[in-house]
Amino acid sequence: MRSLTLPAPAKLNRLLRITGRREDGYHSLQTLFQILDRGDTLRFETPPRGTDIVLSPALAGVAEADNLIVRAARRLQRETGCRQGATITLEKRLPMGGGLGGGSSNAATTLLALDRLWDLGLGIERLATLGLELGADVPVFVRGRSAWAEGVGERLSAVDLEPAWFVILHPGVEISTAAIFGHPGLTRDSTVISMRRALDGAGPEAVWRNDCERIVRALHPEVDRALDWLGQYGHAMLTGTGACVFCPLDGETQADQVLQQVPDEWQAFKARGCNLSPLHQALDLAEGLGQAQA
């Protein structure tokens, strides 16, 4: 039996311009993705025979044809005809429906750490298209950069960005993303700007902004408070579609004094950008790992 032990890392979503709303209702969009160092684990054991997906724990409220992890791995059967299976255990850290994109970058850790377990050698820009029939933001954790993103977030260029520490607080509640973009108020003719201009920055009234947030902000009373309380450490924004808020702070110092003061009714936690995936970085290892035992 083979097995790989792989980080699921989150993102955040330092902009969201919302541009335009196509034919097919999906929204075109313009968003620059933070690749962070902390995030799910999952283990991957492929067992001598059978094609069995088996996955555990069970998420409350997910059924299993449903969960983006078994769904990759179907996928990826589907695909290559591969007659091989896999037992996949899932640590979850990230709050579910927090937009930190848990759900999508367990799906890319899957679509690679089997490609790698079964020998299937399809590459990063294979498993990326296949990732993408899985969800929007599951093509960026294959790349495993951050990125500035455009289309409906599919269209990738990866960028350098400064490194930084976060606080991300999660004020307990749900929000349905397709009510969010679905919602009659939500802005959806942003200017659409270049990405050197995002980059450098026009002030975050002009573009570090979310275009969700204020939609959300007035559903969702706890979403405000998080973003108004956050707010007074730094430019505190909304990632995705929420419910999570987040930071940019000075350095890991200044993460663990606001850490502190977080009210006991809010799940939080600290962690830094990066622009290369954890995922990348494990799997780069493992590989050399696997050459010097060779």
Ligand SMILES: C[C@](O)(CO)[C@H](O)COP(=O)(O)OP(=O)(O)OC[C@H]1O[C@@H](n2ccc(N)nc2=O)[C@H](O)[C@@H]1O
The other form holds:
Amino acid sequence: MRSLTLPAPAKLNRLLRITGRREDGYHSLQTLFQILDRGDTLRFETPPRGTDIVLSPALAGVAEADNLIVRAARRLQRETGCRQGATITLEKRLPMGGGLGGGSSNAATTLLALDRLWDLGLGIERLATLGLELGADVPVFVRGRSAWAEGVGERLSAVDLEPAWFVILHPGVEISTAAIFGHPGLTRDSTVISMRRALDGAGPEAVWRNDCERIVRALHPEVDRALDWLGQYGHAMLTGTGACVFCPLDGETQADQVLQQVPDEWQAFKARGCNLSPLHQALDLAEGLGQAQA
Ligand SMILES: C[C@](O)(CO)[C@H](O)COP(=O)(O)OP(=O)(O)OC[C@H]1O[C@@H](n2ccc(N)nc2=O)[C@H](O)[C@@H]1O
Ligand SMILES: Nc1ncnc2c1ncn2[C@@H]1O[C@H](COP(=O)(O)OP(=O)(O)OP(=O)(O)O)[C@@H](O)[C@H]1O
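Got the form predicted on its own; could you also share the form predicted in complex with this ligand?
Once more the chain from above appears, this time first in line as the rest of the complex follows.
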């Protein structure tokens, strides 16, 4: 039996501009993906026989066949005709429907892990293309770099962001991405800006905003309150379509100070921004140490 234990990190959208709606209903956008050092953990084991994909524990409200981990594994089997199976254990820490990309990251980790354990050798390009079929946020996790993104989030340019610490606050609601993108009140007409302007343009606060925030605040008073509360400490924003909100802080000590003040009703954690995903750091390490044990 071979096995591999890998992280599935979270992401933040440091900005999110919705610039149009395509004929297939998906929205064209511009975003700046910041990968974090916090997330879920997945353990993969490949039994000597059988093609079953077995995942535990189950996620509340998600049928096994709909779980992005199982879908990613089956998509790989279909793509390659691979006759191997996997037993997968998920340690879930990221809130679902939180805008932190947890499900997408789980899918990306599965693609990279099984590509390695099943000796498929598909490589990052093909895995990113397969990942896009599973969700718009999957390719950035497959590529594993904080990145400027266009299209639906699949046209990626890796960027080196300044070292940063964040406090992330979960207001206790789960928000459906499809519901926000489908809402008639969502504005979809932001101008297309250059990556340069986004990264160092005229005042990040004008550019580093999220087009979903207005409608999410209106639909979810809990998010509205969380944003106002966190806004005391800096430039608080929504990530993705919510529900989580985040604030960049001047280092870990300040993040700890803010965490101590968080009202009991909300869950919160601190995280460090990474330019290289912890998943890719771990895979480089696994390569070096021959960690995928025979
Ligand atoms: C909001 C973001 O998290 C920002 O990074 C992503 O754009 C969402 O990515 P995701 O969760 O992987 O989204 P998907 O699972 O691909 O899509 C969920 C639903 O959101 C809508 N959707 C998603 C992405 C996009 N660019 N336009 C859309 O309109 C579609 O109705 C789709 O059915
Ligand atoms: N492995 C998984 N982890 C989390 N959610 C999953 C998973 N598989 C399927 N899902 C479904 O996907 C939905 C979105 O989950 P996810 O945690 O990725 O939300 P999100 O952080 O808002 O995503 P995004 O920022 O990509 O929009 C969940 O509500 C759940 O129904």
